[in-house]
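A single chain, nothing else alongside it, follows as structure tokens in the form predicted on its own.
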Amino acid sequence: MPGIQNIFVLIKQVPDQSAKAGINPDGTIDRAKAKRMLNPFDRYALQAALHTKKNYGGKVTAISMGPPAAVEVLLEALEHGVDKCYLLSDKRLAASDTLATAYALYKVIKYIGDFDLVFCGLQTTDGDTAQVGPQIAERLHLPQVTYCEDFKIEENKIIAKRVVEGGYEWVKMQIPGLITVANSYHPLEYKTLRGARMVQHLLRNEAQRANYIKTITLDDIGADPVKCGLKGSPTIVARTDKVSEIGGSCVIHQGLPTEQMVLDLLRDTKIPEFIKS
């Protein structure tokens, strides 16, 4: 079996869920004011890419799209053992929805070149759509496995354990292909000492940082600006509302016959009479 050569992993910087983030007039998140973090779902994709490198060989390239500050998550990826990074940063990408994001990242992957596997997080905490990975696979004409919880590689094929409703299914996929990694995969391991030392060195030597993190624009990758950012995004945020009160209660009905639990639920819930009847 020919060895794995190039592994790509897509990661994103998202607003920290534990911090408050402002909203722009157009309904989008004010990312300039929000605290930032590596998308929690992408931590599993990063671990899957590093596992592949450890068990089957190859080099890991991390790819991110965002403002210049997104370099922070790429430095974090280097600390964990990634070999090289690309940051697509361009003001024309602002307010991209999943369609525009997938197009831009597809163009980055084509720009970088040959690969064996592309790993993506299941979804992002700021969008929660789980659409970007599959859309990239469609643009690249790649087979794909979504909700992947575990996998192995045999005879140039991925044998993947995929989470489905009520259980699992095992599927085979030809390489090259794309995998979105479920959050039930192995947690991201600790940063490596070598990686941490290298990042500290890069923080002190900005000139050498370009050898590990290359920042590119839409012009570099040959992307059509009309298909990017707000111009290329058919999704429209019609309205946003600020939630002033968070509350409520949860009652669990169990251990009784179904008919009795339904009657208890109807009794305890404010449901219009015409529905009850």
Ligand SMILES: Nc1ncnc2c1ncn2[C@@H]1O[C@H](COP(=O)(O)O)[C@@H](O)[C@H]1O
Given for the second form:
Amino acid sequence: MPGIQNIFVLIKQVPDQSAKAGINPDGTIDRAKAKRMLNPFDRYALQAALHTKKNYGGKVTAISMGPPAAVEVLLEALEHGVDKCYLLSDKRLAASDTLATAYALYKVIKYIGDFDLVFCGLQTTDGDTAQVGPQIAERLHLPQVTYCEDFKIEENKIIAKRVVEGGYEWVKMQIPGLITVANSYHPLEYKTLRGARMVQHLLRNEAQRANYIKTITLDDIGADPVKCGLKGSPTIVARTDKVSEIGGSCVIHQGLPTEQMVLDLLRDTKIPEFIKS
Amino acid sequence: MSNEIKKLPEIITPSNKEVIIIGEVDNGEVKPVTIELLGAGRDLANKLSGILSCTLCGFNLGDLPKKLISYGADIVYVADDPLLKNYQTLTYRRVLIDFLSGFTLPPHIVLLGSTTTGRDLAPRLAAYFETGLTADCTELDIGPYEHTNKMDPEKVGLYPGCLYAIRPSFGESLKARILGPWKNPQMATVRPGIMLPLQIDNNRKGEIKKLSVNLHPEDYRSELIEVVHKINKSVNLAEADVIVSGGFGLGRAEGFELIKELADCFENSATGASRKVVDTGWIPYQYQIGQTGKTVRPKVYIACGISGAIQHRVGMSKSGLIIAINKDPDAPVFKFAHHGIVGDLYQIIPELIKQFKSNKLQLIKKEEEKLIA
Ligand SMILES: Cc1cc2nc3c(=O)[nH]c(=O)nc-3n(C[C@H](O)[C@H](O)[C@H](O)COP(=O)(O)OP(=O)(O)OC[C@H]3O[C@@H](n4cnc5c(N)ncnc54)[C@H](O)[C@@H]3O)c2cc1C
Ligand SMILES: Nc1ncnc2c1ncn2[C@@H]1O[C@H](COP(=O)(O)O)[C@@H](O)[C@H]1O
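Could the form predicted together with the named molecule be given as well, to go with the form predicted on its own?
Below is the entire complex, every chain and molecule, led by the chain shown above.
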């Protein structure tokens, strides 16, 4: 049995929306000022890739597309035990929608070479579409399992538990394939001592860093610039409106004996209509 | 001369003015989101002076296609085949790609529900046709769009009849209007529980057409081995009239028993949870309500020990009556609830249950009736 050789995981750097910095008064994000972090959903994808390596062998390659600062999330991935990283960074990628993003990432995957499994996060917190994974799978002609919350590999097939409405299902999929990992998967474990030490070392040694994190451009991967960035994006955000804060109209029951508050609530609302008779 | 307006060239991308809903079946029933999409799609088709159609893939579909006509479809395209008994990405993808490729002029709009099926399938179709797809919309409309971006000179022009796909972004703080008029079909997935269905009308006329099913060997690279509907009726969040949800304020997994007990007092009720409760492992993901969980719109939503983070709110803010129970008077949930009780849920909920079971309520009601009379 050949076993697992190459595991790819796609991770993205996103603005940290819980930090106030870089959030404009109109609600949009000033990416230059915002705090940055690893997309929370991609932590599960990273864990799934690392589990695969631990249980079935192979090497984990983390791939990201973004501005040069995205190297931060790749360093974080190295701390967790990833073997190698690629960062696709190119000005011509600006304003990519999911179709253009998926095209560029597909070209990166083709450029890197053979793989058994590609793991993606379920979605990003800034794009928030859950589309990029399946769109890459389409370009690569791969089978896919989305919303995967657990899996095992047997006889070169992946048996995946997929969360669906009202329950879950088990799907058996041939390898190679693409998996998007649900946020009910195991949380990302601690950084490894080895990984953390290595990253410390790489931070001081730029020449060595290039061996672990390879930065590439559209020319390197032979991507058609017309299919990337603004030009390659069939959708645009034509306008954004701030959603006005609702509120101020809540009737608060407070400071009275429990029974009184409950009776007040029941008298003032239509809840009693819904009680089982 | 001076106030001459420079008119942008009008650009009409080829389409057959058809709005297509990709329908879903679950357990022998059309999914509610499909019926909702027919409601929304009817409006779009009318605005385009076009037609509304719906696809349905599955096995032993019986009268379901007819039902879709009663709910607004002009044409129902049916693939009824044992090979399509259960949803699988590659098999359904094949049937729909063959179908959508068969038009001389592409359909104008293709819509799917943002269910686990729709979100699995829609990006595959959009990538295949290299067309735009907007995820998880909460509003749809048709209108013109003037594209003036000089960075993108080939596209500059006035586009009539665009799909406006409107969705919340950055939590729910912004509403973004996303457009892609350059290529048809213009695609979107739409959140369940938001669009309003049409009234069923069994006299509505429509056509039922058969789709061909030609699967290839590579379409069998994944197979369904088991479906587990472990959750009883109480997770039927989409259809419940009353949802009682528990948050991290429960403090422990067993706290959920109390939530269930309260839900049990109501007719047609279900229980839900915040993500923190799900992440803590107190209850499975299927119960999660919010941005990364389910969107619900019950008549009554009771949030117990939930702070009301924006990501939770987006999943339930359309509920008819929102009640919050929280011991922190400053909890954000009180900003959007209609009624709130400030206090310990372990005191409030048992008291609620007690009152439901006592006849004091009836007494109050009777007194009020007397007063009115
Ligand atoms: C990308 C992203 C997606 C997310 N998606 C979702 C989502 O889909 N759904 C979701 O819910 N969240 C989601 N979240 C998480 C969300 O931001 C909040 O962290 C979460 O909703 C908080 O859950 P909670 O209200 O149960 O917990 P907390 O915020 O900890 O609130 C607990 C509340 O209980 C109250 N309390 C404590 N004890 C008692 C008591 N005895 N009686 C009464 N009240 C008590 C406290 O005052 C507090 O207000 C998401 C976050 C991110 C970043
Ligand atoms: N710029 C990117 N770089 C690397 N991976 C990405 C990027 N954008 C999206 N992805 C992957 O695709 C998943 C879904 O993203 P989205 O469709 O934007 O919600 C993410 O969780 C990532 O795994």
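Residue numbers count along the first chain shown, from 1. Not measured: the values here are computed from a predicted model. Just so we're on the same page, rigid core means the largest C-alpha set that superposes within 1.5 Å between forms.
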**Prompt:** How much does the C-alpha of Leu256 shift between these two forms, in angstrom, given a rigid core superposition?
**Reply:** 24.3
